[in-house]
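The form predicted on its own is given below as one chain in structure tokens.
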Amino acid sequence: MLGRRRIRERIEHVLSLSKADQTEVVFMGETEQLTRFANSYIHQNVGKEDVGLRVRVVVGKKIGIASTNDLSDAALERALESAMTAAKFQQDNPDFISLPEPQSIEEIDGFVESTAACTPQKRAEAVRSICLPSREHALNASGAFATRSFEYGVGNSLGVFVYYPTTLADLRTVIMSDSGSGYAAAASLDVEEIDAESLGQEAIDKALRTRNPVDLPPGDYAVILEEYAVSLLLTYLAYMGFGALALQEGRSFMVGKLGKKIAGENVSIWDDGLHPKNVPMPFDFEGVPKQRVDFITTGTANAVVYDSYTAGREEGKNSTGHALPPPNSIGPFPWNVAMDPGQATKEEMLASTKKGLWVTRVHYVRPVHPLKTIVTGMTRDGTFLIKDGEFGRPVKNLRFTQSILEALSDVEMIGHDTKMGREGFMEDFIGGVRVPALKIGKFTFTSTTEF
């Protein structure tokens, strides 16, 4: 960890040398310790430290970007020179107005010393509490336990300087039998909140109950989606339409829908970078403070997120604090998405279902028709038939092809507990998706698998 003073000094060194009309410097530093396990044994313990500094210069309406992971004076000067050269050969961007001015940033404490200081021995003890019970049941446990420290700093020639250190602990495990598997995961700023033994038991239980799955024909089924499945589907929903650039370019499902009903009245989805139960970050990668944005409120499409560039393209809009690090082709993106919980327990969802499917997790999700929010993917690590309010036989995994918004328009019950997931490409961001479990009246499965 370099600390606020050292990072500010490096950023201001670049700013002091720049001859551009405007200059921005983004610093990102990470220290990661990772313990991997497979076949119920630890097979790797690794550590890494990395820093990155990105320079964005504005010359007239031309923009150039360069990066380096060398913080020496000479390397920073080369990065600045490269950014200036890149700007020289760019076309004017008529939509660019300005880098952001300084704004007040809310102070939050996201750095947990116990996470930053977590030792290989402590991670090994956590992994042991998963592997030993797995061996006792003749199961194979695999997964990874990571503890990370991050530092972010943003400064620009208009007077912006912000700094934020944070931590993250992330444990995931897949436990396999000869014909089934179970999954469990948890993430938190505080490593002490990761209950490895409980996660192991959750995955072991699924692995034992998924043995000898039966075939089930494709078709429309009522489903209970655990939080793991919901978090990945909401990640893809965010990707397909909660950003202003997608809206402006006509490729968002929100086009023409703002102010209109697009989901059930019991569905509200939002983003809040200061939410204490997610992975908070008080500003974005332009140094703009995070704002809460309500995407869908009681089923009605309400808003999308902006960075300074997309806000400048629309009259009366301001950045909501959702810029990604430059260079960035997808525009602003929400990485603290959450869904309002309901009142139901998963046991109540199960008891209320005469016939349906219980889905623990989904994977290999890909957009098919973003404007209709249709995605395809596979169930994984615990899919069960539900009959007369009780678990039936485990079933072989199924491929689904389903509109997410259609599913969210048919939500019959919402869990009162929530979990924070970092599924899919959400792993690339300091954030997560906090969601409840859902019972959905109809979900379309289009084909079967052999496992």
Contents of the next structure:
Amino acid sequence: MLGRRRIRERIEHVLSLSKADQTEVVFMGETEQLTRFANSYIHQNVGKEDVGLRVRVVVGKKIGIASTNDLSDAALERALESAMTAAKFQQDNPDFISLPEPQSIEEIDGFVESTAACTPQKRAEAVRSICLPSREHALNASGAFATRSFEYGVGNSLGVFVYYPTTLADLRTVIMSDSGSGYAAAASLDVEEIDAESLGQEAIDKALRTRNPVDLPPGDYAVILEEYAVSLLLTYLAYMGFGALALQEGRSFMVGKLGKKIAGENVSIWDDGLHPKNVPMPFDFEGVPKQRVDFITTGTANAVVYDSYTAGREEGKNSTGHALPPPNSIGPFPWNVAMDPGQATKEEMLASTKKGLWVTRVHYVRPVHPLKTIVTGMTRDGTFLIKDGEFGRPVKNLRFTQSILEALSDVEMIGHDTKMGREGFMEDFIGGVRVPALKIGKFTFTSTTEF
Amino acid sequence: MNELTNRALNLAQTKGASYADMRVIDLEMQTIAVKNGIVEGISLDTSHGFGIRVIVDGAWGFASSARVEREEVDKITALAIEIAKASALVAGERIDLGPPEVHRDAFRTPTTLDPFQVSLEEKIDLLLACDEAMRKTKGVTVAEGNMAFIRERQVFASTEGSSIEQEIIETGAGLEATAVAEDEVQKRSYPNSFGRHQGTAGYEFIERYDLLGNAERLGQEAVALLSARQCPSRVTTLILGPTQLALQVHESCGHPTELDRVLGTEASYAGTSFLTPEKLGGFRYGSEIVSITADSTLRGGLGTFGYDDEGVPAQRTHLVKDGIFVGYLTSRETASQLEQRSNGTMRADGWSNIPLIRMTNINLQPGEWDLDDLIADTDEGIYMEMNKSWSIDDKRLNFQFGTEIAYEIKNGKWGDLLKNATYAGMTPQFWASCDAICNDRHWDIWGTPNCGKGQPSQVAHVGHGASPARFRNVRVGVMK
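Take the protein just shown as the form predicted on its own and give its structure as the form predicted in complex with the partner chain.
Below is the whole assembly, all chains and molecules, this chain first.
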């Protein structure tokens, strides 16, 4: 950890040397330690420390970017020079208006000392509390337990300077028998909130119950999607359409739909970077404060997220504080998505289902038709038949090919409790998707696999 | 550098390591992106750091840092030792690396034209000309082009006595035209999708693919796809173009032959593999004409190097021979579990990550057919090319892939253009249905610069040699 003063000094050093019309410096520092286990023992155990300093210069309407992970005076000067060289070869970008002006940033305390100070021994003890019970059940435990600390700083020549240190602990496990598997995961700013033993028990329970799965023909089924599954589906929904660049380029399912019904009235989805139960971050990578953005409110398409560049392309729009580090091709992105909870328990969802499937988790989800929000993926680590309101036999995994918005138009019950998921590529963001479990009337499964 | 590596390795041994290696890396990367006539970004990035891997009490530890300084080397070495000792708290079998690997050597990617010596103007001019050509067709809403150039200098040293210096140079480029209509988005890419095609080569790689000569066609095809027929839903004969076949090899042969996956160490993330050890040497993976190699010695492939990241020399081995599954991608640790010697596939994403088993160049060996003859020999079917969507289960059996473009084949002739083409299958049945592979005139090594694996997640640059091939009785047109 370098601390606010040192990071500010490095950022201001670059700003003071710059001869560009506008200059922005983004600092990203990370210390990560990760303990990985498989076959019920630790097989990989790593620690890394890295910093990155990204310089964006604006000369007229020409933009150049350079980065380095060396914070010495000489390296920073080289990075600035490289950014100026890059700008020199640019053409004017008429859509670029300006780097952001300073705005007040909400103070958030996202740094938890116990996470930052977590030792390899402590992680090993947590892993042991999963592996030993697994061995006792003749099961095979695998997973990863990561503790990370981050420092972010953004400064620009218009007077912006913001700094935020934070931490994140992440534990996920897959526990396997010879014919089934179970999954559990949790993430928190505070490592003390990660209950490894309980996560292990959750996955062990599924691993034992999924033994000897039966074949089930593909087709349309009512489904109860656990939070893990909902989290990944919403991550892909966000990717396919909740950013302004996709909207402006006509690639988003929100095109022509703002103000119109696109999901059931019981569905509200939003992003809030300040929400304490997500992974809060008070500003984006341009130093703009995070705003809550309501994407879908009671089923109606409402808004998308902006950075300063995409906001500048539309009359009357301002950045909502969702810029990614430059350069990026996907534009602004929400990384604290959440869905409003409902009233149901998962037990009530189960009891209300005459015939259907219980899906713990989905795997390898990919868009098939982004404008129709059709994705494909597999079920994984705990798929069960539901019959007459009770769990039936575990079933072999199935492939779904399904429009997410169609599914969200057919939500029959919504869980009262929510869980924050960091599934799929969200694992690489300092963010999460907090969602309830859902019961959906019809979900299309197009093929099956052998396990 | 020798002073620092010696210091770290000596310190590791002093503190109880039975084995240690260290990699010190300097990375330089230049990327250029243009979009709709504007240079959207020019980025010049550097990254420098080191990683130390140790075995203490039979268990692994690894630590890394961006500060390549004497005190930091001491601190990080001690941290790696501490981490390894913690690993031993929940230990499995003691790590056995097999016989020592001792090499003192140097390797440099052979290039004709150093890409960092070519001016930015020349690169930008070419991308902007391509961008303009793609937008010549009315209806193209987004035209994008990019280039990437990477130079990675690495020093590897181990307590077994290895000292290896490598300089790997990569060059890549890609074009993409997007057209949008109501409820439809269509995209065409060249030479490959998902950003770019890439190889270990100099700027001659860019010149070889004639970006400008293909740009206008991309725009035309993207717009034509908007009004094309939907790919029908049926079971039919499928001919895959080379880049889609490269993706098929990647997902359904490359990943399931990674021996760490097979042995369960990727179970919690990407999954395991259907190619379990008892199948080695006897399992019919595909038809008799299917032979697949792992070859990190091929000039120009994105998975080409001199030594892997645990100091094992680059090699060529068979994974599938005449349709039979015969080999895995291995590391020293996993190979020793099968009483084999590593075939040199341990690769790390930069200095900050531990090496994992990764694909090198995984190649479907060319067959006998000319593409024209193959089309003429096909009464009814669909030709699909250039990946757009890909998903496969966690044992690499059930897959469903979608492509940017497809054509109907009728009575041995090219037919209608088809949009939103998808196909699905189970890996061994799919490869068993392969009855024709095109010859080496149609064969190239397609670079995939975005292969994800591991926790913390790592991105590897891998290659896949492929030429078009034909598969029978494949389910196509899977769309809700």
